[in-house]
Each structure stands twice: as C-alpha cells, then as structure tokens.
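Single chain ahead, by itself, as structure tokens, in the form predicted alone.
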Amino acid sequence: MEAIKIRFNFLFRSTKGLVLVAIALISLETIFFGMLSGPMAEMGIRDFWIRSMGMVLLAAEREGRIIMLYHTIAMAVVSIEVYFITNIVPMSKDRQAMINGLVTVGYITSMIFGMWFAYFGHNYVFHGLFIFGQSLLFFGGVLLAITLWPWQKKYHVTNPEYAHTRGGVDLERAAFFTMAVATLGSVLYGAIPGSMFGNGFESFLAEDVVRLPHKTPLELAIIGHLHIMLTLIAIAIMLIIGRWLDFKGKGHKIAMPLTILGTVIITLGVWAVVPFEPIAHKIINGGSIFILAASFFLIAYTWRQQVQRGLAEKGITQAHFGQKVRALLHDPLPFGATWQMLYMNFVVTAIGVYMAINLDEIFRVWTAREERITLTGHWHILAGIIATIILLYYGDLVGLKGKVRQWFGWVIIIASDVAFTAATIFSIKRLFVSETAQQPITNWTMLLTDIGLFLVLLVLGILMVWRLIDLFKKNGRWTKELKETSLDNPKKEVLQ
C-alpha cells in the first residue's frame, strides 16, 4: 500500500508525473477511438471494434461525437500547458498544488464521462459530469490567472536582461497573465453557444458550414471559439518554450510587449466575429503579425545560443559556416522546439494567407469537399505541430541524454515534418493537378503522412513504455523526480 501511495504522489503531485499521466491518457484515447478512423474501416477493423466494445453510434450524432472527442483531447493538452506554467513561473507551492489538482480532476472527469456519454449510449448523468469536469478546469484557470497577476511586488524583476516596466513589472509574467485571461474569456465565448443546445441550436463541424452565405451568431461564435482556442494554445507553448530556454536580452524586451499586444488584438478580433464579421478577420490578421514577430525573436535568440553552446563544447573559437550549422543542430530538443515554430509558417501560416487572398478566385471554385480537406488539414497540422513541441520539451524535462536524446528529437522533427508536408501537399493538390490525375499524388502523400505519423507515435510509445517500466522499479528515475517536487515544504516558492 505504501508503494502505491508513493507512486500516486509522483503521478499526481509532481509536474513530470502529471504530464506523463496526461500524455498517456491522450495516447490511450487516440488509440482507442482511432480504431473508428477511415483506414481502420477499410481494413474491416472498425465494425469489429464497435461490436466488441458495445458502442452506440448513430449517424445523425456523428458531429456531436467528434466535438466531444476534440474537446476531451484539447482539455488534456491545456492541462499539460498549465502544469508547465505552474512549474516554471514563480508561485507558491500550495497555489501550484491547488491549480494542478483542479485541472487534473477536471480534465480526467470530462474525458472519462464525456466519451462514455458520446460513444456508449446517452446517460445524461455522464454528460453532467462532463460539464462538471469542464467547470473544474475553468475554475483552475481562474485561479491560475489570479496567481499570475503580474503586479505583485514579490514577483517584480530588476534584471535588465528581461523585459519589465520601470516599476519592475515582469512583462513575461504579464504575457502569461494576458494569455490566461484571454483563454478564459474565449472558453466562455464557446460555452455560451454550447448552452443553447436544444434551443434552436444543433451541433455542427465548422468545415461543413464554411460555404453557407449566412451564418447565425451562434455558428459564428463556435467557429471563432475553435480558432481562438487553438491560437491561444500555440501562444502558451511559445511562452513556455521561451521560459524553458531562458529567453532574454533585446529580443525578449521587444517580444514580450508584442506578445501581449498580439494576444489582445487577436482575441478581440475573434470576439468581434459575431457583431462585426466583415472586419474581424482584418483585426485577427493584424494581431497575428505581432505574435509571429515575437516568435521570430525567440527563434533567433535560441539558435544563436545553440551555436555558441555547440562551438564552446567543441572548443572552436573561429568557426566556418559548416561548423556553425553543426553546432546549431547539436541538441535537437531546443532546436526542434523552435524549428517547429518556424516550419509552421510554411505549412500553416503561408497556406492560410494564400487561401484567404485567393478564396473566391481559386478555392471557392473547387468542389466543397476539396476546400473542406484544406481547412481540416490546416487546423490539424497546427495542432500536430503544437503536440510535437510539447513532446520535445517533455523529453528535456524528463532528462533524456546522449543518443536517446538525439534519436528521440530527430525522429520527432523529421518524421512529423515529412508527415505534415505531405498532408499539406495533399490538401492543396488541386492547385497543380486535375481531379482526374490526382490519384498518384494522393497515394504517395498519404503514404508519407502515415509513415511519418507512425514513427512519431512509435517514439512516443517507446517513451511511454520506458516510463511505465521505470515506474515499477523500486528506485527508478521517478523516485528522484518525486524528491524534486519539495513535497515536504508546501510553502516553498517555485523559482525556476
């Protein structure tokens, strides 16, 4: 019993344990419900899985099930980011424990009972528990925002290397606070239409209504909610990576105000979609420029540090271009986390801008199915890139070293980028190939996408098995990680 108690403390009271549980649950949910995907249906596995698991899947309720699935995964991802924030942003240990406890119980409750309600018959008690879990997660977010309040004097900074006001207010903490408040408001932006279900409002997928000439305010709110939540998740991971890599200097002083301003503008732009749809997207695009600029400052700083560190390890003082490149690539985890931010601009940002500019002239001429593929690919690729950044940071958090660190980092970077590049080409294939001649390009892009994603999942699976085996060891790595949580001193400040 004591052994179980100690392991429970590690899994649910330490940052590394909490992240491990969340990643494991996301993986299990993805595997379980991934059996219902198109490729599984083609192999005859889908029908067998439905019968053997006792699922109740009515065709008319498909959109609702997908929405429930996306929400449960997204809440787990948001919880992971909360764990990262409470670990790296200074706050008291008792407040850290309160926030982590609320979001953990919240997302797990929603995940279990939400998916039970959606796929195994509609027991509305379970739906109530799903909403209860969401409420706990929301309250945890409120407590996080209160804790991140940047005008607390004990968290003021004086180090000239970091962005702050003349009064000492930490602008990085202010950026975290702004992101948290924007997230809470944007949650309500989606929850209000959700509360209208059954009162003239039905569930739908955003990509299915994109060509409707007139959308209701509730439909616009849901579409806006989808976009802003994914954007804020991306902003959060950018701030987390900056904190991890000790982002500072002139770039930090510029990037933090840009992040705050960009977050506010994008959020207000999305919220304006309902009353001012014609101009809302212009506001959103304007805010996005500030966020992109901030990410470029972070990338430049990180790559410069990577080169300096790599050359120092080799004892090189006068390096040529090739040596600088090798130094930049010597550690795939910090390089990969920032490279994925840059790579995102090629497969997400550039495609989105091009699509917006040529919407009526090109994309609306296509069949609705082709535009739908482009839209869903756009959102899923961005979500996938965010997931790879989280995994790269987690790899460093658990202390991967040597060849294991190299293999883990480079497989995730290369395999995911191959998969996302192939998926992007597939989504825009009609730009350069006709419908009657598209089968060859469809075949090889789908093959590369499957191979790339398989390798990423394989590496993740190996990591999860390693952590599971370690958890059963009496003096495994997890015991050292548990001691790092300072559980014996709950008032100790987290100053990392």
Given for the second form:
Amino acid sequence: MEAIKIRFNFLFRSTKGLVLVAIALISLETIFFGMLSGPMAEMGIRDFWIRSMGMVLLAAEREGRIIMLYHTIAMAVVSIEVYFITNIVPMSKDRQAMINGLVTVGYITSMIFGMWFAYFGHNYVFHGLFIFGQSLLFFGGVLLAITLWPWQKKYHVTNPEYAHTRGGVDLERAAFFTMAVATLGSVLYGAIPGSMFGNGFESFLAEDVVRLPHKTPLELAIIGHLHIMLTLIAIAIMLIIGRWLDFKGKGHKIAMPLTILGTVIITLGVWAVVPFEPIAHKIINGGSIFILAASFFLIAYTWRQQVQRGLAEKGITQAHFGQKVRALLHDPLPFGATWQMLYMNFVVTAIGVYMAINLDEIFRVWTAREERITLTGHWHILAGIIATIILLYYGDLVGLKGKVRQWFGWVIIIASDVAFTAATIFSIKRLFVSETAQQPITNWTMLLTDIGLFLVLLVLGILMVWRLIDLFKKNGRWTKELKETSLDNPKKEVLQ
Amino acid sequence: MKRLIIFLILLSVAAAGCTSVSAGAPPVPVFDTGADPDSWATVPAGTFLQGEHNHEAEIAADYEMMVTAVTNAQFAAYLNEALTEGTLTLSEAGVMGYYPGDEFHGHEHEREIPAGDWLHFPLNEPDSRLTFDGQTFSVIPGYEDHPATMVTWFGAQGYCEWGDGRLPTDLEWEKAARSEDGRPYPWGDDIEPANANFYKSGDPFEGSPNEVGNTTPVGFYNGQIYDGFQTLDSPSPYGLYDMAGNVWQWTGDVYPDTHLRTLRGGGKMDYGYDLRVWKFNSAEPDFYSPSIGFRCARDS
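Please show me the structure of the same protein in the form predicted in complex with the partner chain, now that we have looked at it in the form predicted alone.
In what comes next, the whole complex appears, and the chain from above leads the way.
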C-alpha cells in the first residue's frame, strides 16, 4: 500500500510526475482515437476498431466528437504548461499544489468522461462531467492568474539582467500573467457560444464554414476562440522555454514588453472579430509581429548561449564558423526547442501569410475542400510543433544525458520537421500540381509525414516505457524526482 | 545520425521519383449498369429535415430531378448541337456561352461576375473525357456513361436550360438526396465502399496507387456485381443514383456576396464523411475539375 501511495505522490504531486501522466494520457488517447483516422480507414482498421471497442458513432455527430477530442487533448496540453509554469515561476507551494490539483482533476475528468460520452453512447451525466472537468481547469487558471499577479512585492526583481519596471515589477512574470488572463478571457469567449451550440447540438468545424460570407456572431466567436487558444498556448510555451533557458540580457528586456504588448493586441484583435471583423485581422497581424519579434530575441539569445557553452566545453577560444555551428548543435534539447520556434515560421507563418495575400486569386478559386486541406494542415502543424517543444523541454526536465539525450533530441527535431515539411507540401500541393496528377505527391508526402510522426511517437513511446519500468523499481529515478520538490529550485536570481 | 539523415533524404528522393499519372485518359473498364440517364424522378413538395442539425425546411412545389448525373455522351451531344445552333461559341479557352451576370455588392472577397460570355467547357485539358476535332465533340471510348466532368457552373446551367430545366437549388438537391427522415446518406445511416465511389473505396475504376481514382459510370452502385466487385443498391429514397460520391454536383444557388457556387454530394477523392448529404463544397462559377459534374432539375 505504501508503495502505491508513494508512487501516487510522485505521479500526482510532483511536476515531473504530473507532466509524465499528462504526456502518457495524451499518447494513449492519440493512439486509441488515431485508429479512427483516414489512413486507418483506408486499411480497414477503423471499422475493426469501432466494432471491437463497442463504439457508437453516428454520422451526424462526427463534428461534435472531433471537437470534444480536440478539447480533451488541448486540456491536457494546457495542464502540462500550467505544471511547467507553477514549477518555474516563483510562487508558494500551497498555491502550486492547489493550481496543479485543480487542473489535474479537471483535465482527467474531462478526458475520461468526455471521450466516453462522445464515442461510447451518450450518457449525459458524462457530458456534465466533461464540462465540470473543464470548469475545474478554468478555476485552476483563475487561481494561476491571481498567483501570477506581478505587483506582489515579494516577487519584484532588482537584477538588471532581467526585464523589470523601475519599481521592480518582473516583466516576465507580467508576461505570464498577461498570457494567463488573456487565456481565461479567450476561454470564456469560446465557452459561452460553445455552450449554446453544445446545448443545441449544433456543433461545426471552423474550416467547414470558412467561405460563408456572413457568419453569425456565435460562429465568429468560436472561430476566434480556436485561433486565440492555440496562439496563447504557443505564447505560453515560448515564455516557458525562455525561463528554462534563463533568457536574460538586452534581448529579454526588449522581448518581455513585446510579448506583453503582442499578447494584449492579438487577444483584443481576436475578441474584436465579432463586432469589427473587417479590421480584426489587421489588429491580429500587428500583434503577431510583436510576438514573432520576441521569439527571435529568445532564439538569438539561446543560440548565442549554446555556441558559447559548446565552445567552452571543447575549450575553444577562437572558433571558426564550422566550430560555431557544431557548438550550436551540441545539445539538441535547447537548440531544438528554439529551432522549432524558428522553423514554425517556414511551415506555419509563411504559409499563412502567402495564403492571406493570395486568398482570392488562388485559394478561393479552388474548391472549398482544397482550401480546407490547407487550413487544417496549417493548424495541425502548429499544434504539432508546440508538442515537440514540450517534449524537448520534458527531455531536459527528466535529465536525459549523453547519447540518449542526443538521440531523443535529434530524432524529435529531424523526424518531426520531415513530417511537418511533408505535411506542408501536402497542404499546398495544388499550387504546383494538377488535381489529377496529385496522387503521387499525396502518397510520398503522406508517407514521409507518417514516417516522421512514427519516429517521434517511437521515441516518445520508448521514453514512456522507460518511465513505466522505472516506476516499478524501488529506488528508480522517480524517487529522486519526487524528492526534488518542485519549488526547491526557483530561479534565485529572479528573487534577488 | 548521419545514416538516418541519408536514409531520409534517399527515401524522399525515391518517393519523389515515383512516376506521375500520364496525361491522357487511361484504358477504362466498360460495364453496363442498366441506368437510363434520360430518366427523371419526382420529388414531392413539403417539409424535410435539412442540414447536419436537421432543421425543418420546406419546398413549396413538386419538382423533378435527373435520376443520374449528366453523362459525357449527353453533354457531348449538347455541345455539338448548341455550337451548330450558335447558342455557344468557340474561343481559344474553350466553349463559351452568354451569362447575364450576377448582382455585385462590392463585399469583401466578392468577385464581380458581369454579363458576357463565360467559359462552359475548356478545350485541350488532359483530364477531359471529351475530344474535339475542330468540328465535333466526341467521348473517349468507355466514358460515354460516366458523369460529364470539367464543366463549369455556366456550362452546367447552360446544359440544363437547353433542356428546359435548371440546376436544382441547394434545398432541392438535399431533399432529393435524403427525403424526409434526416438520414445522413441517401441509402441510410452508414457508408461502405460498396455504396459509393469515394477515396480508396476500391471500385474497379480506381487504378494504381499513383492515380487519384476515376469516375464510375452513372448508376453503378445498384447491387450488381462488376468484375467481382459487389455493389450495394444505393439510390436515394426517390430513386436517384450517385447522390453521394463519384462527382460533386453543381447546384443553382449563388453564395450571397461572394458569387461562389455550391457543390453537393462529395466526390471520388473525398473520404466517406464528406459524402454525408448536408456537406457542401464551393467553387468559382468558371472553375472546372475532373471531380465535378452536375444533374438537372425541372418543375413538375
């Protein structure tokens, strides 16, 4: 009994355990419901899976099921980010425990009962629990925002290396706070119309209504919600990575105000979609420039640090270009996390901008189905990139070292980028191939996407199996991680 | 690590080197489905459950719809006759016909469709199932009973009006596909590869893995066995065939303030869920595709 209790404590009361549980549950959910995807249907696995699992899938409810599935995965991802934040941003242990407890019970309740409701017949108690779980997560978020309140004197910063106001307010904490408040508002922005659609069972996928010239305010709110939530999740991981890598100096002082400003502008822009749709995009694009600029400062800082560390490890004082590149690449985890942020601009931002510029001339000339492929590819890739950044950070958090660290990092970076590149080419293939001639390009881009994602999942699977085996060991790695109670190691310099 | 990179590069190159589809029409199996492309079915007036969320909608009067999509043979005959009559003209781009234009409101993303000659059917397109010798349109042998594709919305409307009909409205199309009971597919609740021609559904026209799949003859999914491929009889409740899959079908509706045209039914390149009767697609009225066809409606 004691053995179970102590393991329970590790899994549900330590940051590393909580992240491990969330990643494991997302992986299981992805595998389980991935069996229903298009490629699985082609292979005949989908029908077998539905029958053998006893799923009840009505054709008219597909959109609703998918929306619930996305939400349960997103809840778990948001929870992981909350665990990271409560671990790296100074706060009291009590508050950390309360926030983590709320979001953990929230996302697990939401995931289990939401999926039960969506795929195994409609028990409305389960639907209620799905909503209840999300509500817990929301209240966890409220508590997080209160906790992050940047004007608390005990969290003021005097160290000149970090961005702060003259009065000492920590601008990084303020950026976290802004992101948290923006997220809470954006949750409501989607939840209120969502509850209307949910009660009326009139769910829809945004990509299916993109061409409707006159959308209802509720439809606009839902479309705004999904965009801003993914954006805020991306901003959160950028801030988390910044703190992980001890982002500081001039870049930090510029990046933090940019992040705060960008978060506010983008969020207000998205909220403005309902009343002022014609100008909302311009506001959003303006805010995005601030966030992208902030991310470039983080990338520049990290890469400079990596080069310096890499050269120092080798004892090189006067390095030529090749040595600097090797030094930059010496540790794939911090390099990878920031590289993925940069790479995102090629496979997400550039495509989005190109599409916006050529919408009427190219994309709207095609059928809506082709436009939908580009749109869904766009946001799936962004979500995938965020997931890889989380994994790279988690790899460092659990202390991967030596060759394991190298393999873990490089396989995730290379395999995922191969997959994202292939998926990007797939999503815009009609720019350079006719409808009839597209099948070969479809085949090889799908193959490369599948291979890339398989390799990422394989590495993740190995990590999960290793952690599972470790859990059965009496003095496994988990015991050390449990002892490292999360807030024993706050960033001292920030608290000076 | 180097080996992995080299492997991935080689794999990409190898995959990219796969042969592309030849531009010409591939040899096509020929089956007699027994369908009569000249037949029409009556759809009664009244209320029905429309859209994914089953909102009640009403159609005021009985109307008729073609039992199958317009075939290549029918469309070629129309082009030849209309060109002879002078209703249609030839240009470098293809067959042109007059359209009186849409009202223009200057809305964002709205395209102006002024009165004038618009493309009905393109010439010299490798995906076309019709050939043109400078005088006459002919159907590539084997494709006579396949749905006419590569026809613009203007061409589809022109064909229907030539036969004293019209394109069905969006509502008329949906009621003809699903009747009154809110079913998601014309034949019932679920879809199987034997019901309709959709992506990787395995019909005898699908071709090699490097091909996008081909159209099936109209009325193909009628319960017959074709070269070992067992189909299920899959008409709509009013007896219309291919109301899901094979080719998307133009309808007469104009998207307000964009001037896109609505497409219904799903096609040979779509997954089964896109064949649900309420799913809609859209394109510009002068767009044409090997996955788009049409059928006509007329007042009873």
